[in-house]
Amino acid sequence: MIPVARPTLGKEEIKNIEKICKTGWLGMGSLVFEFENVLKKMFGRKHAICVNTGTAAIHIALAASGIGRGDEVIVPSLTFAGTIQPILSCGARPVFCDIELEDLNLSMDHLKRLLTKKTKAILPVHYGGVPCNMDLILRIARKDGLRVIEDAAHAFGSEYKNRLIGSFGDIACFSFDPIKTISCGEGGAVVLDDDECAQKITKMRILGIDKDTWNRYHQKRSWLYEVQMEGYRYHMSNINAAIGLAQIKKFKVFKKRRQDIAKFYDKELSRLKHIRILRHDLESTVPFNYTILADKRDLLMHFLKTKGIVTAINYIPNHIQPFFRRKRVALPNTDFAYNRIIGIPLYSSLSINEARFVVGSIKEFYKR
């Protein structure tokens, strides 16, 4: 079979994961604080603070900007569940953007048609590491006084007009899963220059309490702590960061075996009439997943998967998903473009052989 995904490892992240182990130190610590000070010096920020899930990141995010009942957060419904569910976990309501076809991103025009008086926060999502529009999503924010989070779980590595996704507006926020471009097996980041805010989520991400780790880990008044604020166990261990911190020096390489076989891709398929290719400027995007619009899709899935290659529907739009669902919204780009997207195998092991027959499954299934 050829996964629509699969992490990259090797024997680097092995002996990372071995020198925790003999510490016996797996919980944050030394290591955690490492990863932090290389997403600090990648990004140009003030702060990167390191947490177990994406989803954790995108929740403490939202709460330390004080994002609560009643308020609204606009963000699109094509997005995994894990963008929604922290804004409902702050006590807010998620409102559904629509998207513009050409790049499944959010929809500028929609946009501004949602924003309301309860409106607190925007939250774009840079659907399969192709950057939104951040001058305008910005502009818009400025103008209400909104706060803008940025889903960029997709976007590691990829750039908006020479600069990292990461490296301006508010706050970003990454995943690092099994899948992600570099992986830490689970984890998340949370990068700003907020030192207000910053303070908050660092207190906010290991249960309110308001405790130098790294003196903790010197064994320095180890039993001392204050619970200060809400919060939640969303730290990210060692063992996490060490995976972290091996993927990342690998990430040059990843990053242009990604977009060679991205270019691959759109070189063979732009040639198919039944497929539309999504438009991503792969000089400066780094393709977390690579998605087409196909016709016949359901019927080119199930042939796909009698040739061995697995496929994948990103994403079931949460609009329509019943525990999102509170009315009916009208999002006929997120509409068509779910009748059709199909996600193709993209990861950086993945041989050109195996592209190759993929690419030709594709082609063999129209020509019948």
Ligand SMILES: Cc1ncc(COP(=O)(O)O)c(C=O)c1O
The other form holds:
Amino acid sequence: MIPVARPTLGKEEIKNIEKICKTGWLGMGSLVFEFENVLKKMFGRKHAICVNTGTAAIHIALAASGIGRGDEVIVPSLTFAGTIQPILSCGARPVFCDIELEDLNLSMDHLKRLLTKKTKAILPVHYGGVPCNMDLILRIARKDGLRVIEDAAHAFGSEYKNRLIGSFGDIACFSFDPIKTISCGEGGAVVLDDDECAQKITKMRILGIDKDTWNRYHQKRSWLYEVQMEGYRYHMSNINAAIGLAQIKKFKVFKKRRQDIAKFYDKELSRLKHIRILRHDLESTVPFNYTILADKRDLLMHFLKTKGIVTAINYIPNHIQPFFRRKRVALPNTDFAYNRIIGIPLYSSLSINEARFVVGSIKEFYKR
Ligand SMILES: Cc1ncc(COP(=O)(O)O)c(C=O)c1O
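Complement to the form predicted on its own: the form predicted together with this ligand:
What follows is the whole complex; the chain from before opens it.
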């Protein structure tokens, strides 16, 4: 079987986990502090706060930005539930925005039409690692005093106009789940410059408790703690940070592998009549997945499965999920894409021979 995605792990991750097991400090501790410092440096940000999932990162980024009951957050429908649920957790309402078919990112025209007095934030998703039109999103947001909270779960290492996603803008949220470009096993991070917001996020991730973070970073637990605000048990563990620290050292290799495989797919698939490839600049984008729009998608998926190739549909749009579909919204491009999207295998350890087999199998399907 060729999976659609998988983590690329080695002896460095095992060594780091072994080391941390020997210290006996498995929870949040010095390795989380170390991982945050690496992220801060990479993104040139004042703050990088690590949490246990990307979903948690988005939740506390929204909550610390003051998003709450009665507020509207503009977000694409074509995204993982982990983008949407945090909006609900804050008591706010997701307002689903359509996408462009070239890259499956937010449609700027539709976004402008969705703005109301209740809009408090825009939550763009950099689909597949390809940056959204951040200049325009930030300009719209500045004009109306909105917060921009980027779901950068797919975009670790991608660049927008020579700047790393996460290195500019209000707040960016990353995921380090098992199949992301770099993984912590499970994990996430919020990166930002705003001191006040960062202070809230730091407390919120550990049950609203003050001071505990610093003590834990130094492998001490303070029993005299103060709960100062509403908070969650979202902090990252040393075990997850140990994996992340090993993975981030390999990032450049992962990036090149992913770009090379995506370039190979582009070259091989761009000329096929029944397939539409997405727009991406593979010099500046680190592709998280390789999604194409394909005719006879379901039959193709089934055919590839018989060949031992696993594919994915990223994602079932949220506006048609049972929880949301009572309130019908028209998202023609999202609906069009949903019927055609198929993600084919992409991960750093996928060999070119395996990628060639995937391409050959797709060609075989359409020749039949
Ligand atoms: C676009 C997007 N947003 C958010 C998330 C949530 O991240 P996590 O799984 O780390 O909670 C994911 C995870 O797959 C994702 O793909």
